[in-house]
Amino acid sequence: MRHEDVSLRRAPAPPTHSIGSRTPLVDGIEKVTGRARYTADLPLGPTLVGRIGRSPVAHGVIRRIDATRALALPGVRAVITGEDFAAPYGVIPISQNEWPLARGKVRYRGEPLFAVAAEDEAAAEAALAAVAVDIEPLPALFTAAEARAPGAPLLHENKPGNIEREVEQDFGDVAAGFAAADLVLERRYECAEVAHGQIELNATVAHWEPERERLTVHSVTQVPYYLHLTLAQTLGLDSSQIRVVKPFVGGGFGHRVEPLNFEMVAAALARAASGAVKLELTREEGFLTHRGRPATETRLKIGMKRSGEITAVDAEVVQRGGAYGGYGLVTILYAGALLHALYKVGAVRYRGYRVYTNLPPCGAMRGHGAVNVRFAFESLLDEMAAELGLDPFVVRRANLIEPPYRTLNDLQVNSCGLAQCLDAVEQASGWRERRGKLGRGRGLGMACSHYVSGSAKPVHWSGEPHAVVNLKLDFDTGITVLTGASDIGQGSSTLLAQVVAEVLLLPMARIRVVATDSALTPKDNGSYSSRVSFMVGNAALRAAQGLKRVLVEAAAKRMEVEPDDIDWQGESCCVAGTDRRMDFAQVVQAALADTGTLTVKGTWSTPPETQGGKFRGAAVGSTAGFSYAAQVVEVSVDEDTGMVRVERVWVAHDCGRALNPLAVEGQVQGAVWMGMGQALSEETRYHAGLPLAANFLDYRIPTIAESPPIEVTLVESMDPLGPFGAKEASEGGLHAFPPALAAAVCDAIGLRVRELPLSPDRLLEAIQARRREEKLRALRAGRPGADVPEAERR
């Protein structure tokens, strides 16, 4: 029986004043005209040129770094090493084991070793060449298996077995769940390490004022507040001596979601040279700084009833994390936590291992922790559906969550539009009419996904609100939104302006946004885990409500009535039922009469009931709201070359209320496109620790030539905690693409692939392996008992 077509029965919420309208981004004109100033563009006056000297070996003991010759060169102003820093760093307080410049040991090829500041590029390059370095090589470990092998050398003395974090979690009776299942399957999946591919190169401009002992840093960061903390820690400064400004950012996707070594290096160089230093990295250095998605091995076992109901899950995940901690312990926890909250599951056992290796550190790339495991989970569901003779949509619908719902691992789901997402893509793609009927070499596949709307607990727990927004009102009658939230292209500044305009019923022209300057704007934890729309949006909502109360009270006082008698209409207000009226400028004048400039604050913190359970690691994965998505992917496959072409994608995303449908659709399309890159071609490869594709020619990101039409349907489940019902919109759409593509390839040529990326060489090898196996079976069937020649077995 066809599932009820809820998505077609319930239309999206109509636009109101500013919410729900397709609003161009407030900074869009600057970006498309070239007026936007990115970090490397800033006209900050004369600056010294910074350069970083990097380790030529993957693992070794630093015996000597001698800068004597370099400092004697004309134009060279400073040379620094790891000894010039006060402390190591790391975004997670309990795993800070990385120095901005290596101290004692180097742990990956290309690790920053020393840095120079000079008056021009030629002098800086000469200084790099003049520094003498002596490193005693140590055995290097490039795979998780090598690092976990008995007797393997330790990369960090306090981490036995080179395990950064081991996770053991059990929820429910897994053995009983498997016993109750009609089908139990176990498979292994591998996903290659991938990089972010952000357009803007890394750059930082640091200015040290020796007279005042103050530091100003402009940088490409997604997390200005965390960078501020880290600069103070690594340079041994008081936080009051530091100012951090985030200019326009040309993409982040998680690469810049933690403070990065070059940012501290630029600041230390500026202090050492008593001036300003600009440090710009090359594309290759961006790949060395990395923080991408880790190579992941997943062993997954699922039990299922004939109805499609999931009775038990047993997952083991091994992530190759690289040389340092970063977000590693969070990523390996997310991998287990987000086995829950997409579907109802009877019982779950999870074992996770984050492993140190002698490679650039991995981090929190878009959708971190969940993407690779979701590939495994959805792929196995598809295979089990086929074995049970069930349509893949039937299996998903058999396990739908009905909110409010508390998962086995204490995640609170207050809204879920997955049922509507499934209906939308099933109908839009013509699934029932077309799947399995497109002819050899063409197929359809589907998958589902979900993600968090911000982390329920901040990385640095201080007891402060999770988000703060200040609204400033002055004589010019304009309203300035002051926020520390980082707009990195996702449109958060536009969203905040829309929220304020909606509450006050004012035109967007009256609203300006000033963001991410620690000397002017309130603290915000940054742009990560899709937290800004939900958390900062709520703070802006509360600030606007507070300002509206102030304005209404001022109008009521001037007109000598009660505030409840005021009918607020935005550009004017009146006494209800009369023709007594004040325009907005008069109201502002009345509000400022006694106090002058007004600043109204709004704050928001995650409610306690959404902050997870009490077990170890429970806070990771908990959130105030989950987004949901479903996708159908259509592909064509050339079996002679292994080429896969994505012909079309249908995606439905439950974003709660779509505050700005134009921006949401763009974010969903970008997520799908990023998933396509990981599924088809993106892979960071190394030889003896040296990156083999550290540029955009060799590292294959899909271009517009490979990009298919992506048809987006927005489902609005109206989350009770989100601002106007909104929740996450930019990450959840990524997870479903790789498994949907793999399912489509299986529909096209009958071959299940369990390794990403599905590049032509990898797929062609699998096709040829199947042909050899078919030939062997035919030979055995034709000549019972006969030996198969060695050449045929190969």
Contents of the next structure:
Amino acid sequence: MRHEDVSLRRAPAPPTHSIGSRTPLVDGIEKVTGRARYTADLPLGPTLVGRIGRSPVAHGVIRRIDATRALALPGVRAVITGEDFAAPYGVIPISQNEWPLARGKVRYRGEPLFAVAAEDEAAAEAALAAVAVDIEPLPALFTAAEARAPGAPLLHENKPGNIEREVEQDFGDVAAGFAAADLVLERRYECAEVAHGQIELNATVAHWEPERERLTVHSVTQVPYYLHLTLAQTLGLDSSQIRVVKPFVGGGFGHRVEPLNFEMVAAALARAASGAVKLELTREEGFLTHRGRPATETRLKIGMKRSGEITAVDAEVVQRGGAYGGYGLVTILYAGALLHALYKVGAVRYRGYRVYTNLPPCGAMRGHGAVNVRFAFESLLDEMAAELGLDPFVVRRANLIEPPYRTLNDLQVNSCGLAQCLDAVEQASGWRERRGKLGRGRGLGMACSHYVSGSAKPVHWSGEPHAVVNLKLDFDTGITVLTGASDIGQGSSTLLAQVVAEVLLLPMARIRVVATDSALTPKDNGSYSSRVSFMVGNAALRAAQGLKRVLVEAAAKRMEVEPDDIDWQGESCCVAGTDRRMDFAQVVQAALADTGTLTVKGTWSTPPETQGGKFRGAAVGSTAGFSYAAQVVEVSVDEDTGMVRVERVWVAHDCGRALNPLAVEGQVQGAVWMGMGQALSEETRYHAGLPLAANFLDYRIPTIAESPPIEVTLVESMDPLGPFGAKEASEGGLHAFPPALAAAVCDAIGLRVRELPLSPDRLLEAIQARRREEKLRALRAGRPGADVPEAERR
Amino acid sequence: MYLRPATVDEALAALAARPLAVLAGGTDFYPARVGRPVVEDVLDVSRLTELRGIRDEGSHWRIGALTTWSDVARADLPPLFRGLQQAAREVGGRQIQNAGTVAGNLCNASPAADGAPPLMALGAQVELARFGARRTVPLSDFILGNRRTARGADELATAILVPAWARQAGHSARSAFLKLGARRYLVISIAMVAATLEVSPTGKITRCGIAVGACSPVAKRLTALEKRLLGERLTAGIAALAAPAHLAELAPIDDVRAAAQYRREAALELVRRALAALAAEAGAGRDWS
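I have the form predicted on its own already, so could you send the form predicted together with its partner chain?
Shown next: the complete complex, the earlier chain at its head.
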């Protein structure tokens, strides 16, 4: 086996001019030197201090909020409630049932109820305490089962049964599929709720200019343009009155892919106080805002032939969604769409239920909707492989998609490198020689995953192109990339500069990126569903091609030849086959002489055939390009304490083409690592709706001490639609970790765990339950030695 | 009022005059006051450098009250202190270890204080000074409950005194510490176990201290187990002598970190492992003090 600690290998698509080179991030210097300004670092001048008053009860009718005493306090400038907003909001246009501050009812403990702006923190705190609140409590529902029970009180009057969305999807003849199977197994899986745990605390700075009636908002968002739209809607402003800027953001992971209540609250406070308000949330408030991955129960039945071929899938998924819609209906649709589309399967029946409960709302989180069903699906494949005496790799290979391929649920697959991913991790991990041979307490497990490169249809279907990039080239001979794409640490600004440099064959030093300021940059839907590399990358590619055409034409005109005669070499160009040459500055000058400052736009939209089928909910899961990944996890298990230690991970990710291998490897490692947190130790917990782990001490994200070497192989399947062949790289590596871990634990100690996280107490309980069962069975069988203590039998 | 005296006497005089919140490393002081201003009067003892350091005073070792966890981890100490040094390396993260003091950890009296089990298993005492007077209190009598100690409002903890072990010729002593948390670092312990064993030249256990933390409001000595171990030969078999009944006095709770039942089981397993580890080291002929 290989001995290097962390080895990062990649398949050999050779680097070109700038694509494929390991490129440090263009904003890396600011970050490592501490010069980067995040929202909480803004602005330089004085601001009022904003604070949010939150509901002390999980469910209740708001009888009265009286701010009289608070407003009389010195230094208090504004107190606002839900009545100060013009409309409710929600990221999905058809499920907007949330107010920035609760109106009429509160539906979870910690829900924003009122907000204050004051001249300093002490005055703001005093104002919070002086607001009188009268809430009549209602019975609260904390589990999906309670909320679905007949006669349960309703969170939302128009949602009978507390069901936000019920999904029914049937593809093919499921009964016939099961009848044709050699093995049918059904199991239940449970995953605890997890939250994003982004390091940067939430903050918004809002500035209202009363003279101009204009609002400027700086916020921690991943979706500045959705925020813009939502500010206009909830504050009742005309869009032209609003400017939204996204400064440096310290991690998103989906926490910020929908406009969040505090952002609108800060803006409303600024307007009410006629000034600038800074609203900074605590870590606990971050967990209350949350919108992470919902607690999920999955019942899954799979039919399989002796060859490993999957004949039928029957799944029922229940998600405990929390108090409001958010992205909920998308999450439950993703769970169905990506449950089976990873493989070629015979038939599918899917039932999904998104349930309202009196807890903080859940929403999108890295790997949106597909992580918990992947845990169930891959775990069941592993179990069935064992029953059929098949290697888990063989089962995956028996169901591989060959592109171009249309999945059962009408998703278009144009490239798929899963076969190469499987080969890579099988070989790198020494699977064939080592699995099952590591001795008791140590084991290997594997699983696969896939994810979208951007949802093929935008959330707000306006008919506009899905991505727009503007390029500006002026007298200074520098190119400015103007983009609305939100760099949240994933490296999108760097990638766009690389794409432009590649097309124009220019050095990166000539290119600047100006991003995410609604007054300057073109609209972009935001950084979610791993859409930016694919969609905005394609728009940048087209913009750069457009600019190159303009420059080539100017050079041709100046040298009095046809554009086709120009041999473009970036820093200079020549008439092909001659020594007549212009350098870049001369070409730029020639072009400016014709038209003045050059501005070129590039746009891109997903082709219609990638936008999914015609059935209800078909758009969710559709994408212009699927990434694929496979991983092997090695663990050691301490059977007396239930502690699991991840020793090593091998992951192969088909990212189409690694535009920036340095960034891609980081993203893949981060995704695997985040999957490890969910699988091992992360879980939000509540007591009567009160979060018990709303801090980083008790919400246990792994530290470096738990972080194993993660060996990354990049597989390049060269997607026909992706920019230079590229696809998603930031999410797809996550999904396979939890099932690979559970499989590895099973290989280590022969125990299959179907609940996440595999925390020590949960695992020890399962180990002891198995011991008790074995003992009982032995006693019943009258086997001698059955009462020998466990410790001595091992 | 914020006082930062340069001598212990000044500090004691200030304490005699008015109630003051004592601040040393601040690693518990500040987290207890997040989001609100410090309103109480503070006695910052960080300038009392005379209280920092570890000294062999013959009949006992003196760990000055300002000695940090990093000081303990780096100090050249006999194997008697291996357990305490192990605990020092597992408290919080490196920044906490550099700032936090061992005495402050005891005075804060958290049920999950990492310092309590190893010092209890060493039979440590806490030295308390008030203006013009000084007394020592056994650690097991010093911590009274969750966040409660025997320190009077006018008293300052000035040192932790650890009795010398293995004073008879040919005897040796060694300690071990094991901590279980849901992750390795930056975690509140689920359970902690410390064990100190002294053995005679013939390999028999002549003195011992076993303590468990995070499984009751105050870390507890397992006196029944200690009695059971006395006179036994220190061999690999010794771990099996620890039985569930020896942990009967523990009162673990269900909380966000773990279930009571898990804590109880984990504590027993840790006790056995600590004993096994000490036996293995004795067997391997590692140096004992």
